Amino acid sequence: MKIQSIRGMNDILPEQSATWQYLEHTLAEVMAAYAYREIRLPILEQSELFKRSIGSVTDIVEKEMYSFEDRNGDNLSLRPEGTAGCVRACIQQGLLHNQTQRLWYQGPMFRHERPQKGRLRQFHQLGVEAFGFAGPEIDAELLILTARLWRQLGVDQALTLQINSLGEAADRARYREALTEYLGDRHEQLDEDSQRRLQSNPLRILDSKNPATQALLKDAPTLDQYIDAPSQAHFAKLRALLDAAGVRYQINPRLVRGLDYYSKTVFEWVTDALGAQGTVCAGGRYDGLVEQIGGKPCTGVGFGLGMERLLLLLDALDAVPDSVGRQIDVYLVAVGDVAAQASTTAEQLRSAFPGLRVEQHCAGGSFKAQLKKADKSGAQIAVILGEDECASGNFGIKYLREKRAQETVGQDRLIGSLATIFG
């Protein structure tokens, strides 16, 4: 039997790295733009740290993560979430003693569900994360640098941004409080699910995506009844902060994101373009993860984003450029015994253009099918050496994508009329 790969677990093939690379060079472009700087963190961890941070009634805890114990009878867990990973690192390593950061990192995220278009057990994340920050100018920032991404990806309009609050601990104890009671009265009108979360996280309750547990929510008391005037003030200097920037929201107060580490300010960018999978990034604050984690008191607010549902928005909307897809840029015919002077000019033409995409053949075959793998190949043109070309210090120039006629261009040449080429 073939060994096949894990459900849920994709391979990224080289046809569609090209677009992978683009978006991580977007990404890495904005980021520095902003001053966050890069932070690389392992993929297992203790598995505390999540029971710690995300809450051990979660969903996340209790039915998706990938944990195991290991040979020294440790308990680790694929992260399934950056955020806590990066908190202990920075606590680890001294990052937060009486100084602030801006950080952002990248890669893959674990967690057993059941896969789906755009929802994977091994998926990619982009994550960003600033503390020390208390005043709601860090979350604005946030929420620019966003919408600047969107901008550059060409897919803005098709994002919407929602906000909302969810006040400090003691905000949502006391609404957990009113909900819990108004559910309870309601307990055999809620479907399944909402019923085991009504006493485990009764604020779950109001993302369900099922029809009637909604309509039952729409007299259920509202969280923003409950918030505290300090966290009141801080999300209206955030809509203002948003309103002076242009960039439009939506205040939605059923949002209450999935972790139990967040406070105060939180949001999603939402698209109607894919379907069910239609949050591409959210985050929000959590102040009191960091002493949560172990470290002292330290603010913090950051968001993940959905590497593969972003790749699907850019699909969607046809917003890769057409550059991207191009692998090669001069593919090098070599017909007869001429591999030592193929090499050689195909080393000359990466040392004098940096960036130039040259393939050389080296499967030997034809003049003719080596000419068809070089316009399969999508180069722009071929550059063709013979043995009678290298006889007479001679190469041959085919242009692949354009009607234009063959050249020969004498060796002193060759660079001279690709710079005329490529620029």
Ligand code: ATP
Contents of the next structure:
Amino acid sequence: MKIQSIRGMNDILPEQSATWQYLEHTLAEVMAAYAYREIRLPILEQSELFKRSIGSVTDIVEKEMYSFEDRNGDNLSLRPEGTAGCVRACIQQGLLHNQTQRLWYQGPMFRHERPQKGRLRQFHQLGVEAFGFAGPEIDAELLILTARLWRQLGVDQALTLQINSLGEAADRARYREALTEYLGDRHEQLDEDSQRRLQSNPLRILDSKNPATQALLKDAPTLDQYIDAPSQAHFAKLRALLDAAGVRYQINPRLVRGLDYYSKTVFEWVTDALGAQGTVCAGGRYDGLVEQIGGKPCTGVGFGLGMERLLLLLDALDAVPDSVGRQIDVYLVAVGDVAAQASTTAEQLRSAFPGLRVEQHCAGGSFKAQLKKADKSGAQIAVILGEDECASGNFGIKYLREKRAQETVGQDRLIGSLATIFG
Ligand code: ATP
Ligand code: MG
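Shown: the form predicted alone; wanted: the form predicted together with this ligand:
The complete assembly is shown below, putting the previous chain first.
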């Protein structure tokens, strides 16, 4: 029996990693442009952290976490999302003491879900969090930032922003009562999952995918009728800021998000280009979370962006620039007993042109076989070094991507010739 990878945990192969790097590079650039700084966090945390933050009756904590006892008997979990760990680190390291923070991180998250397109057990998120800003300007900044990211990546046409306000916990408690009463009267019309949620987490019924449940919700009370005046004002100001910035949005009163910790603003960027897994980026405000995890009160707002879903979208829209796939610039063909001279030449090229990607042929073989490899490598040119060339102190330059005759240049002119191509 061959040992296989764990279902839903994918290898990212060399052909794919170039696109990953392109995406990661673009994300880091946009984050820097808004003065967000990177924080790097552990992948394992105490299970208690997630129970206390995400909420013990949420899908994630109830059935999606990878939790286990380690050798000391401590109950640990692979992080299912990044906000809890980020808040934990900020409290522990004193980053929230009389200061604001704009932070981002990126890396794998783990959830035991049914693997399918856009849904994995190990997936990757960009997480962005801002602490200590109470007003809606920062909510707007996060959305303006994501809108820029979509433009930069060429996927803006395919994404729609949905926003909603969840008000404060007390508002939701009153709404929860009203909703429970409404749905309780229609108990037998609910599916099993929703019947269970009616007890544990009735707001989650709002984003049920069941059409019958959705139909039932048409006449249900809506959350916006229960939200207090400060939250209403916060939401109105956010909308005005988005209008002024030219960021278009839809108000979705059913948008509640799956985590317990949100308050006031919640949002999702959705696409219909990916089928069922259409949410590429989601987040909101979580003003109570820092305190809930044991810190002094401090407001927070942030989002998680699913990297695999964004990559699927780039792919679906054919939005990855052609240059991203090219990983080699120069292929050094070395025929015969010329290895020493070949590696000296390769080193000279790498020194003369920082960033130039040079592959030196290392496996022997005929001139013809090596040229075939050079072509397949995607390199722009092949630099040819054979025993004849070596003896006469010359190199061949073969243009692999354009109709142009092969050239022979002397040793002293090789770098000058390449400078006209790569300089
Ligand atoms: P969904 O409704 O699709 O299950 P979610 O509400 O559980 O998403 P969040 O916890 O808000 O998702 O995570 C933020 C983003 O991370 C999602 O919008 C999505 O892009 C991505 N994501 C979440 N779970 C997965 C997964 N299992 N595989 C791949 N990407 C995921
Ligand atoms: Mg989920």
